[in-house]
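The chain below stands alone and is given as structure tokens, in the form predicted alone.
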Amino acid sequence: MDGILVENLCKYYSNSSGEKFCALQTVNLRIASGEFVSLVGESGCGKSTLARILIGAERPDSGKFLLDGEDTTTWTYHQWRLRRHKLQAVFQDAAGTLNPCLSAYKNVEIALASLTKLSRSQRHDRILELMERTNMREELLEVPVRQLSGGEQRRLALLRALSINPSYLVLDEVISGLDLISSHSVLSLLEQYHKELGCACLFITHDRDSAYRVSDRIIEMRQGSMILEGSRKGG
């Protein structure tokens, strides 16, 4: 069965006193192939915890996450790597997913070389195309990532994720803190990319206006639980 399916997912952490608290409480979520879903909620409600589980960065304490019918719960690091072409993620703190010592171009080119069958010239053309779409100046490609601004790093991380044409994209606060022009260019790119290639997206944000702009369906999260769901058309 294609799509993302989360069933009864729970995740617990311990505070500084050693007491356990629930970050995710019996979360259920279905994202069909090609669907654009927004997850909205205040900081600390569990959105980012769910995102980390969906990319294999953390394991749930109970419940399941199925990706195209495969149970990811017991996947090893190697098994996740084999499916990176299928599922990509971009987080608000993009610096942690980029190599700060390499140029912007090299960061993207390495991902394309390992996760696609594009030739060197095709990789070059793909990168230039996405630089234009993300409203980034071409000369930034030769700049080491550590010298880019936070907003530029985030757009570069998005560019890299989109470059390999994943089937699923998890976006965690990708427009938070961006100026209006950069935010608009990112949202426009996501809308166009989704329309052209049918990639399923989970757009995690606290910005409800942006969620309504891009989504087929919107889910509200509070204190680790899904509390409300509706479509952009009011269904």
The other form holds:
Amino acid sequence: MDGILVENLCKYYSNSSGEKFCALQTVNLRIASGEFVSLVGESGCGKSTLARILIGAERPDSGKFLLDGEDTTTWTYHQWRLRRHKLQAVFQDAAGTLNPCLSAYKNVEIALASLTKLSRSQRHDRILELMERTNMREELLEVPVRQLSGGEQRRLALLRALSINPSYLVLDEVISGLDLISSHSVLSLLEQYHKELGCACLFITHDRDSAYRVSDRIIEMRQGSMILEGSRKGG
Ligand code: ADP
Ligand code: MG
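Starting from the form predicted alone above, please write out the structure of the form predicted together with adenosine-5'-diphosphate (ADP).
And the full complex, kicking off with our chain again.
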């Protein structure tokens, strides 16, 4: 069955005194193809842990995550890489996923060349189109990523993720720390992109107003558990 299906997911960490605690406690979640779901909750409740599991950066201690019906639990790094074209993620610390020494253009171009079948000129066109849609000046493409501001790096990471045309997009605090205009333009871009291409999004934020603005459904987490779920349309 298509979509993201998380069943009884648990993740434990050890705290600084070596005691185990539960960061995710029997989490269940389903995101259908094309759905826009927001995940809200206070800092430390486990949102990023869930995001990291959804992109294969961490393994759960128990439970399952099925992606389009395939059980990811035992996937190797290589198996995850083969699905990168369908699932992309952007994190608050975008710098961590970009190559700081390469130009902005090269960062996106490398991802497009390895994850899509686009020709060189199609890749070029797509990059320029997305630069315009993310309100980024074209000159920035030649600048090494380390010289871009934090907000520009975040928008570039988002641009790179969108450029792949993934079926699923995990967005972890992508607007936090951005000024009002930048966060407004990122939200508008996501709304448009979702409408045009029907990509399913998991939009993780602590900003409820933004969550209400963009999503079909909102889920609230507290201390590692999903505690509430509501739909924007249903009230
Ligand atoms: P959120 O994204 O909702 O702020 P996180 O998922 O980042 O929350 O963290 C959930 C809890 O797990 C927090 O208490 C955090 O300190 C802890 N945690 C996250 N990653 C690790 C780790 N690698 N080792 C130990 N504790 C961690
Ligand atoms: Mg987080």
